[in-house]
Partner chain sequence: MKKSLVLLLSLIAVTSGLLAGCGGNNNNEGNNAAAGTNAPNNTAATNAPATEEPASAEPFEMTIRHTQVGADKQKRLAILQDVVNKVQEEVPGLTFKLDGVDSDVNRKEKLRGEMAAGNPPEVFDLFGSPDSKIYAKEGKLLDLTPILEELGIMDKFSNLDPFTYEGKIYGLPIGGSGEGFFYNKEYYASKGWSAPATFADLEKQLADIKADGKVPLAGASKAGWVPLMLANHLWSRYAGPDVTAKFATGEAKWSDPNVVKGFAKYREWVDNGYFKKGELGFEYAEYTTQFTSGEAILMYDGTWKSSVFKEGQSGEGLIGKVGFFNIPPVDGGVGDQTALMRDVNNGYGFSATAGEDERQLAAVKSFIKNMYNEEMQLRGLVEDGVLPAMKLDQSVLDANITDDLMKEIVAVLNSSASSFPAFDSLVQADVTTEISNIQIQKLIGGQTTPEKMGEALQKVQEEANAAVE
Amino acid sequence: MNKALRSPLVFILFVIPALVLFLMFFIYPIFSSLYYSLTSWNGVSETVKYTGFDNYTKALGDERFWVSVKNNGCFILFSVFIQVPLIVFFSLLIANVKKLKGLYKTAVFMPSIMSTAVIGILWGFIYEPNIGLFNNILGLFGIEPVYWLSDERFAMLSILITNAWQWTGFYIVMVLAAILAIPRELEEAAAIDGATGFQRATRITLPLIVPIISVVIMLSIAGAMKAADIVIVMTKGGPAGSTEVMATYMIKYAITNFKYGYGNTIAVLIFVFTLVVTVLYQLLFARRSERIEY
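Could we see that chain alone as a structure, in the form predicted on its own?
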């Protein structure tokens, strides 16, 4: 048995199925999208007309495309600078709860296992101008109703809040696991030395969970770049395209308007932008996190 496991052929046989799936569902789609992005194919006809880089020129010169890029940037900034600090804050609170810790973990995790369609409809009622919860609260202070999802000033912010509410609990559970894995002896020793709860959190807990925070930030960036479902459910990219993101922009052209070639161009640009953002994050923050860790 041991001799068989040392054989390179055995390892190759184990690797081949995964390699085939990787080629079929990752490599092939990428090159397929690259090919069709250089055409004007409608996704139905057998005729595929080569157009070169015309689709890329059109996309990069389209103001609505850059609006969608900006909105994806809003998703990233909101996730990194607002959502992640809240995740760490609530994780520290729950980690120090003495009773019903399991209940709190279940409660915060519940939204992340719900369908995005359900989340969108639920928050649609909360944002409803006449009977919605937010406007009822504003009415108590004599403030006029706000059209959260139909006003360009508030629509994007409303979606960001809803998206954060859905996924914050998922990341809290991840950070909580890292916090609870820290040996209790470290905090007990610090407490004996006179360290306050705030000092223990900032000088012991946070430095030790930097790696998981880095993972949370990376996952948040990835989620922000592929955000589409929550936008489709809540606003369909409106009002007037103010909440359009790159994924909904791609769907609108590739599926709704039968411009499959142009849709693949947007898909390639999403891939490139995501790759650039990921590499920048690794260069700017990952190394800094490693220095903090050590």
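I've shown you the form predicted on its own. Could you give me the structure of the form predicted together with its partner chain?
A single chain, with no partners or molecules, comes next.
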């Protein structure tokens, strides 16, 4: 067996299937997208006209495209500065409950296995201006109804809250697994030394789960950059394009209009922007928190 694996030919034979799949489903689509992004292909025609960087110039010069980039930025900021602290907070709480831990874990995980369409309908009711839960609560304090999804001041926020609700549980389960993997001796030793629950959480647990938090942030950033379904379900990018994100911009301004060349340009730009943001995050923050030594 060992002898066989030492032979380069056998080694290559083992690698080839994975390599072929990787080339077919990852490398080829990227290059195909790059190629079509330089054309004015309509998605149907067999003839493809090369247009150079016209599509890129058009996209980067389009005010609406930058609105969508800004909205993707909102997704990232909301994830990193609001969602992640909440994830850590709830993970710490659930890790320390004595009873019904399984129930809590299941309850928080539930939204992440629900379809986005269902979540859209569910939250559509919550945001409903006349009978919705939020406005009913606000009404108790004499506050006028808020038009959550139809007022552009609140539409983006409403989507961000819904998106956070959908994915927080998924990340909580990840962080919880990391917390529960911390050797109990560490906490017990700290408790014997007289550390309070808060001190143990902030001085022992938190530093030890930094790597998983870093992964959660990475996944949130990647998820935020490709967000589309929740926007389509909740606002369709409206009102008046105010909640458009890059992926919905691509669908609306390119794919729907038989402009597949332009659509590929947007796809490439999404890829590049995501790459830049994640690489920057890796270089600036993630590398520093990769290793933990007990």
